[in-house]
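To begin, one chain is listed below as structure tokens, in the form predicted alone.
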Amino acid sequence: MKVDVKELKPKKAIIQIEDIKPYFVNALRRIMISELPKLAVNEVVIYDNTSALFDEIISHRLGLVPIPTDLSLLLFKNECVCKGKGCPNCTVRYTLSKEGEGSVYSGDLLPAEKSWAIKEDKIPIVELYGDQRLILEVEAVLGRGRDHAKWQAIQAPAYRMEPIIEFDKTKLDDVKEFITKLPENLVSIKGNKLVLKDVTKLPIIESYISKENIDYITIERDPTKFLFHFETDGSFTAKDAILESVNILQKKYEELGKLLKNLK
């Protein structure tokens, strides 16, 4: 297996993976969607709400606020020594109190400990007018995307196979003429292949081939080379998200191996 990080930002990553089967990349994608744990608001106690929105709508919006998650410090509530009562080992608490005209943002959620402060602090919750007010308390706990979408930390994880664009060598002159019609620096010629400078631009060349009704250029996919990309909601950095997802996948393979060894 070969891995090449093409782009790594706090909330986005593009990774090229080679010499691997499609099922493995898809397994990693599904782990990111459904198995990667994260914090999300699960309990809301509203003491006063005179805003224009119902309590249920505000609670729903709070549940979708990305909360910074450190899995090394937290346990699932049902696995905690407090037996689900809610303690600092499994529960993160926030309070919100705002009165008077203005917007209520996610950053107005004040944590019991500063280390859990909301980083995505400009997400609008509700607009207050006049002397309206909103006073509440929330509890955030770990969960997984398979339980509820609010616990899904990764957005749109996807992969594409690397394209193989070949042409008939006897049509080299036609190919060169065709390239002149494409956006500048989109492809280059290497042997009997066209090499894309950016594989994400593949739809562009496909549209030109279709428009010109060209039959001497073929596009196939290499089932051993993938470009994997994803974004996070801010609960994790992209680096932490991919590393933790790989750890989860490895543990599942190990667990499956142990179960298979017990077969008689």
Second form
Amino acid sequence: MKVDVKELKPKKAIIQIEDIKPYFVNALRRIMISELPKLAVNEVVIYDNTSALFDEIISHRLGLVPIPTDLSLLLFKNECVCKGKGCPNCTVRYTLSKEGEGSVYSGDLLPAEKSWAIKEDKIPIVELYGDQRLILEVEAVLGRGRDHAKWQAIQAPAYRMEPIIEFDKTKLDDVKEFITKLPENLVSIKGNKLVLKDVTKLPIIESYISKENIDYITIERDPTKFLFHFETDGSFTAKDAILESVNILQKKYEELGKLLKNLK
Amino acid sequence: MTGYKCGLCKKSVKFDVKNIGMQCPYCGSKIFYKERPTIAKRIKSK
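Right, the form predicted alone is done, so what does the form predicted together with the partner chain look like?
Then the entire complex follows, led off by the chain already shown.
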């Protein structure tokens, strides 16, 4: 297996993985969607809300705010020593108090400890007019994407197989002429293959082939080479998210292995 | 008796639920906002 990091930003990553089967990449993708734990607001205690939005809508909006998550410091509420009562080991508390004209943003949620401060601080929650006010307290706990979308840290993880674009060698002149019609620097000729400079631009060449009704160029997908890309909602960095997902996948395989060893 | 806030003069008034044709005793307005009880409300974020 070969891994090449094509792009790594705080919230986005593109990784090329070679010599691998599609089901393995898909397992990683599904772990990212449904198994990677993250913090999200689960309970809201509203003391006063004279805004235009109902309490339930505000609590729903607060639930979707991404909260920076450090999995080494937190436990699931049902696995905690407090037995689900809520303690600093499993629950992160925030308060929000705002009155008067202006918007309430996610950054107005003040944590009990500064290390839990919300980084995505410009997410609008509600707009207040006149002397309207909003006073509340929230509890954020760890959860998984399979239980609710608010606990899904990774947005749109996806993979595409690398394309193999081949052409009939006897039609080399036609292929050269066809390339002149394409946008500049899109493809280059290598033997009887066309090599894309950027794999994400494949739909462009596909549309040209379809438009020109060309039958001497064929596009196939290589099921051993993948371009895996994903974005996080801000609760993890892209690097932490993929490393943590791989850990979870590894633990699941180990658990399965242990259970199978006990088979008689 | 339920507490309401007059939409015009903002004064608190109380009316019986059975009362038909509510009108503010101070300004005569017929628009009211129901006052929020002063207790904390705990909601699950769904």
